[in-house]
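Next up: a single chain in structure tokens, the form predicted alone.
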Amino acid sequence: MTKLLIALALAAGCSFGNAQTQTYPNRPITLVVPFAAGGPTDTIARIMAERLRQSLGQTVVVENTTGAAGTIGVARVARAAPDGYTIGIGHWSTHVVNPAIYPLQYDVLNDFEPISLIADNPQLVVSKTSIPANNLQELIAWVKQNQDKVSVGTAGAGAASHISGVYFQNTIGVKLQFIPYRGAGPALQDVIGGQLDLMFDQAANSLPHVRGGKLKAYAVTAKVRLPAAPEIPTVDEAGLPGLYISIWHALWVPKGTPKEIVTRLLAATREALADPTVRKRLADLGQEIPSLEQQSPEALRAHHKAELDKWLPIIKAMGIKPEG
């Protein structure tokens, strides 16, 4: 009799779990952005959230959980219930760089279920408009003449903007002052306002301000020019060959999220990335959308692991210390 009761209880539990996945989603979903509002990750998240809402039939609420170069927001996702109602957006910095710098309470590769790569874009080398340089070589000369007082904004220790700046600093042989913020958005605003000199920023964040004449852009950290901004030369063309850094974004959910829910979220993500409006909005920000083959949990995991293998030794050698 006891065995029968246990079997019935297990069957009931399985039925309840299946019912949960079959009715998913039946309430609003939270999309956690580990950086401040107005930054590149936030911009991409809001574009995706708007379209995911249509596919999933539920509101997707963007929640900015900032601090420590994104580690606080990523930890929020790692601790969330694995029920599909908390999704995390992250990128190269949060899921590749941070393990080399921060004592994390989560494993970036194994404590999450991957959904899909969603966008990829390089950095732009930008400055406030008052700097008397019209190309990258002139900027480098100006930096070398003023290196004791040149300020560079970053989204925090180890953020993509910081790693790019250190990479640049080491390449040209200077020492710069890195000023950390709680996200790329606030840092860029101070470059625009003239309180900071330079920034290495994602094209998604900077391009609108470059087009508006509020920033100067000197180069893109890629082998090819951006289709959205073909007038900006590559670092190779501008005289600093090989300074490549590409910031890819992706979506994850907490480890243990049922496969059926991951599959549902993947389908919604693919629908969003196939939408012409979404594609245009991302392209206008300098984002490249991954191919359909790259839009899968398996492809994201493989890409993520390859990036960790490549960058961890390089970043650890930089000796960057955590904030605070």
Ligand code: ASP
Given for the second form:
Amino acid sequence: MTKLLIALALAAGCSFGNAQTQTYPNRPITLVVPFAAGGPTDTIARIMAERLRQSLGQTVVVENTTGAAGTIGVARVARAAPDGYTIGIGHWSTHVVNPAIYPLQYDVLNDFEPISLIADNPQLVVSKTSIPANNLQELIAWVKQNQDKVSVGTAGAGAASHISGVYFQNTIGVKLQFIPYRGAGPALQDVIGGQLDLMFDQAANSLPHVRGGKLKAYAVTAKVRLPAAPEIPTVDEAGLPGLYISIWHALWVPKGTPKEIVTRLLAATREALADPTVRKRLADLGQEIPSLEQQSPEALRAHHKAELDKWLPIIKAMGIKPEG
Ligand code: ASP
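Could I see the form predicted together with this ligand next, after the form predicted alone?
The next block holds the full complex; its first chain is the one shown before.
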């Protein structure tokens, strides 16, 4: 009798679960951006959210949960109900770098269900326009002359913008002043406004302002030039060989989200990434879109794991301290 009751209860639970996944999504979905509005992650998230809405038939609300290099927003996703109504966007530094720096309450690899890689972009070395340098070598000479007072904006201790700045400072043998913000969006505004000198910023954020003449761009942190900005030399060409940093963005949901929902979100993501308007908007921002084979939970998990294996020892050796 007890067995029968348990069996009936399990069956009821299952059909409730199925009904839940069959009607998914029947209310708005939240996409958590762990950095400030207006920055690179936010920009990519908003392009995706707009197109995901069409595929999913529900509004995708972008929520900026900021602070501590994205750890606060990512923790919010880790703790959310695994029902498909909270999605997180993250990137190389939130899901690879942060565990080497912060005492996290979540496991970046195992507390999430991966959905897909969505876009990848290198960074640009940019400065305020009043710096009297016309190429990277002149910028390095200027930094060396002014080294005690050169200010560099970052999206937080351990954010991509910070890691590449540390890499730069160590390579050229200077000490820079890093100023943390809650995202690269507000930090870049202060470079444009002249309050900060430099930034190592994702192309998605700075490229529009470079085109508008509000920033100087010296190099791209990649082996090849950006198709969207072929006039900017690579770090190898500009004289800082090997400073390659590529910031890939991806989508995750909390661990335990039903497989059917992950599959639904993957289909919507693939539709978005196949849409010519989305592709053009991302490409104009210097984003490389992953191939169809790379657009899968398995490919994201494998890439994520390989990146953790590669970068954790390098980042740990940098000795970066968390934000206080
Ligand atoms: N992804 C950050 C932002 O959107 C930037 C960074 O990591 O440097 O602001």
